[in-house]
Amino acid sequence: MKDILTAPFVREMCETTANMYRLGWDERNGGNISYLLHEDEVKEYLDTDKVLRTIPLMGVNAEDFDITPLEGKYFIVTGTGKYFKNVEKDPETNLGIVRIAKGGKNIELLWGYKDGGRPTSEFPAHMMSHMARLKVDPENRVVMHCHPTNTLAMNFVHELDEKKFTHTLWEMCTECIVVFPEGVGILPWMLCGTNSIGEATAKKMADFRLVVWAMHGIYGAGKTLDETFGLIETVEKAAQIYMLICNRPRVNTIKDEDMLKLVELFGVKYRKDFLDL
């Protein structure tokens, strides 16, 4: 059996968390990632019959959470209370590979959390988003949450209206409407770690791959870690540009008719109601 520390999904998680910490998106133990793995790729590195621990699936308050649609699925997940800056040097403590147990109320630990840890407290919210995204696109395997600085700053000075917020981001960089053509969903400030915010995020995930948690951070979903990281990275770059210019008169902008040319050129489906044509 191959060394789990050489597995591509472990290396990718190490590299991604390191990048997110370096960019300032995940201070202290802020942020979390879950990545749906295929059983065949897990079995190359682990004996899936060897369960280290059974852990109740719950966040702060998740008594009624039903995860049965994901029974038997495997995930690599960042741990609760873990600092992203430590993942690369000690993945076995800061990450875990788990399987959703029969009945959907527990998870089975197959590797990681060697200090007795458990998945992020927002794991239920992640699972809700996974289920929502898999209905839209069966290839969506990643849910990523972080606190990108400029995106957060923008929350305080821009209307938290999905159309207006998205339109402003689209105007900041030519690539934006191509990278996230469905726009950005927005939730008002809500208490984190609860079923309520998980359910609200999952509802938004039916239409968006990116959901802003007002005055908190952002949730992203995608097929790969690179794609999901890139989605958030593009929003953050656009938000940074906005924060640099928002208090100055704007002389130039990307016009809606120009954005239309972009989506037609690249053949992407976009939120037509988010443009004023």
Ligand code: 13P
Contents of the next structure:
Amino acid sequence: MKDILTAPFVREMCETTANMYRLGWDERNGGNISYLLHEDEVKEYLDTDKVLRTIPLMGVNAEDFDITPLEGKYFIVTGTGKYFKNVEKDPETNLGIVRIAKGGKNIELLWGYKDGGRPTSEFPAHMMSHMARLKVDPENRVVMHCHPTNTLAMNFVHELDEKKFTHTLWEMCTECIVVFPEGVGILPWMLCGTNSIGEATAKKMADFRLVVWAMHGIYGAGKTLDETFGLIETVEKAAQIYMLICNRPRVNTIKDEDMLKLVELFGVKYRKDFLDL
Ligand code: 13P
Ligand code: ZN
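Let's see the other form, the form predicted in complex with the named molecule, since the form predicted on its own is already up.
Let's see the whole complex now, leading with the same chain.
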């Protein structure tokens, strides 16, 4: 059996959480990541018959939270209350590798949460988002949540309308419309850690890989940690430019006709109704 601390998925989780912390997206225990692993890659490092603990999905109403489609699936997940700042120096305490148990009401811990911890309190939203994204893209593996500063700041001063918010982001950097051509979904402020926000996020995830939780943060989904990180990074960059210019007169802008040229050149399917042509 190979050393789990050398596994690419553990290394990548360490690098990604460190980068997110460094960028100021994950103060204190802010943010969480879940990353779907293939059984074969887990088996190179862990005896999957050896369950360390069975953890009930606490805080989740058994009737309306059904993750049976994910039964038997493996995830590496950040722990609740854990600081992204600390993942790299102690992955075994701050991360866990879990399997969704038969019946979809418990999770089986195979590695990590060494201090008795458990997965993120946003586990319902993560699992529901995985289910929603897998329906659209069978290769989706990552769900990532964080609190990027400028994206959040923009929530307080910009209308929280999906078309208007997306359009403003697209206008801020030439490549935005190519990176997230489907736009950004937005949920109003809702109580986090609940089934309701999980369900609402998953519903948006049918159309968007990026969902803003108003005045809280953002959810991203993608095939890899890099892709998902890059999506959020691009939104955050656009939001930063918006926050730098929003209280100054706008002299120039990227026009909708220019954005059309971009999507045509890169051949991407975009939200036509988010442009005014
Ligand atoms: P956790 O520490 O439970 O992952 O929660 C952090 C967070 O960002 C909640 O939205
Ligand atoms: Zn949060």
